[in-house]
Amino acid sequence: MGRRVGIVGAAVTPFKSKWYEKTYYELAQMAVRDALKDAAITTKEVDAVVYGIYNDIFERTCIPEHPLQGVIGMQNKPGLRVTNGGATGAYAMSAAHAYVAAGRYDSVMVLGVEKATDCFDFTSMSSTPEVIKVIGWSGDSFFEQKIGWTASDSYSEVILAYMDQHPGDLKPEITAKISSQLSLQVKGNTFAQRQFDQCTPEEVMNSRYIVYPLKELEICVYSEGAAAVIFAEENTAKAISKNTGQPVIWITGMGEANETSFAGKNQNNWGRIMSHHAAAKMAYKMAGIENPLKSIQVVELHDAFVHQLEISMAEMGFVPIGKADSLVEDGIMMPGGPLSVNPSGGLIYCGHAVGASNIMSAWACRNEMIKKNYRGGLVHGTGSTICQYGVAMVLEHE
């Protein structure tokens, strides 16, 4: 299991619709500069560092991460970049936690950033439509780009297989009351796109279709923006600790799983999302869980789509597959429930700033345990078409 990791500071620049005043550079420094600010170290005390960066074509150049190598002060030092669709945050973290854990390095600086609303249509003369088509790039390109995928589509697929085969679950006044749940947690995210985009359940269910079965206001918003967080072996992470006066939160489980992209038999399990099953079983099994309901007070996942949100609850062993709703209808996630699901207003209300969301997510996790002394959080990140990656991080406050 290697060595002992923990997160020591972690730092997010407000997530935006659009910078207009900052480049990726700048967006990348603040979160570096607050994140070290945070754990009241400097450059010269992180060891290397590993970069959370989607999609070339966001930042407009093929290998982003360059530039940013100076502009964070780490000359000299090693930077690794990884990419891996919607969960390259996770991806990032678990490069950076597995580095740690194996000795390589003391500490580790993941640093995620993404700029995506400067892509632009200017046949509908707004970015949506383009941002859209960028992702799109990611879909299967002999199959299935060519014949409009998206990924609301992909994901919409995986979504209708799971209403196939549990025609009761994910009913719309449900998906409608999570999504407002979400939109009232946000307001305590300073750093949230849509801080104050508050919504009632019939103003969710009111909303327009984007890909049936989702309404506007049950998918993520593309969002820029950067998030860094610092991660640190035991002894190194005592001594931050003690300094800041900060606890420790440590990672205490791992996980992570793709899947096929191809359906039919022998192929992908249609109906279920089982990167997020075996990512979450095996981060569970590291860390020494049995009952995720009873260990976990926080979750941050990344909801991309509420629908989807349900299922990866329940494919993580919170609710019963094909029982869902009862997040709300037992009252699971909702207010005086057992369990905090994505205070930070998650991805839809936050925002999805691809390869800082998942980093945002520990950031929040990390806040909530401190503030609210929870004993155990997961950090969740899923990406590709159909759920195909998933990605679990339990984390613990001592």
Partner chain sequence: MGKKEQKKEKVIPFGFIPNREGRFQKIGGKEYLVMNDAMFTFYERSIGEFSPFFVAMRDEKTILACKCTKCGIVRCPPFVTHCTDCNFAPTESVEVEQTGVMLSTPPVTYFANSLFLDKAPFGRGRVVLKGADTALSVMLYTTTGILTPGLIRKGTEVKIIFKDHRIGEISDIFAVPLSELSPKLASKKGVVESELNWASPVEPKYGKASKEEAAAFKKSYKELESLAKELNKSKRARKAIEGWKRNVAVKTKSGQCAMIINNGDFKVKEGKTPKVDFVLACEDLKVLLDGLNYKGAITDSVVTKKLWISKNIEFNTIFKLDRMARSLARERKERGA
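Can I have the other form now, the form predicted alone, not the form predicted in complex with the partner chain?
The following holds one chain only.
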């Protein structure tokens, strides 16, 4: 068993569709400055940094982390970059946790930053097609890219297989209610890209299809922004907590799993997202959790799509597989229910600045646990084709 690891500081920049006035260097500096301020320490007291940056092309440089080491004041200290698709931020936190738990470093900062629309397409004179094209390059280069693979297509493959196996679940009126609920929850998140973009279930239902069954108001939005969290071992964490007056939020469980990236016969368990199931199972075992619905009060889940949110919640044991709509029908994640899901608005309303997204989720989960004195929290990340990657991190408030 490794050393106890806690979160002692966290911060995010505002998530925006476009940061015209800032480079990704400056966004990184802003997040680091505010995370250090939150922990009331300087970079002299941080032993190492782990960078979460998804895509070289977004930042228009092949080693996007190298300029950051100096501009955030971490020169002559270890710096490691993690890139794992949409789960980049979650895997970066997993690496930092391992460093501290193993005794290599007493404190490690995790910094995620992304500036997607810097990759300008000079043919269309717009950034959006280039972003979509770059995401499309995440698909298999021999077959999928050539037939026009997109992230929405990929996730809809999993969702449609689930719907075939469980007809009657993931009903359109339920996914619409969840999106509407997330849009209400985001009003309290002053850093969110869509803080004032509230919508009714009817408006969600009437929004256009992007790829069946995914509608425009049920899909995450590309964002630009940065987020940082600081992990520390027990004695260091308690000393920082005593100085700041903020409680330590302990990381009591970590789990990760990657499936095959191809769908179909002899590839994966079609209609399931086994990576999320396996990651959560591993994290629960480490944290000693038998029933997540009893032990966890707040979840910040990587909701690339509302339908995937529902399936992921089932895979992680909050509701039975095949009965994901009970999240709404039984009031589990609705106001007054036992579980708060994405009080930040999630990636659909706060925004998806890929390398920073899961770190934003950890920031939001920690804030909610401190503010509402929740005992248990869960941060989830996913990414790559057909939800291939899954990460779960269990948090505990003393």
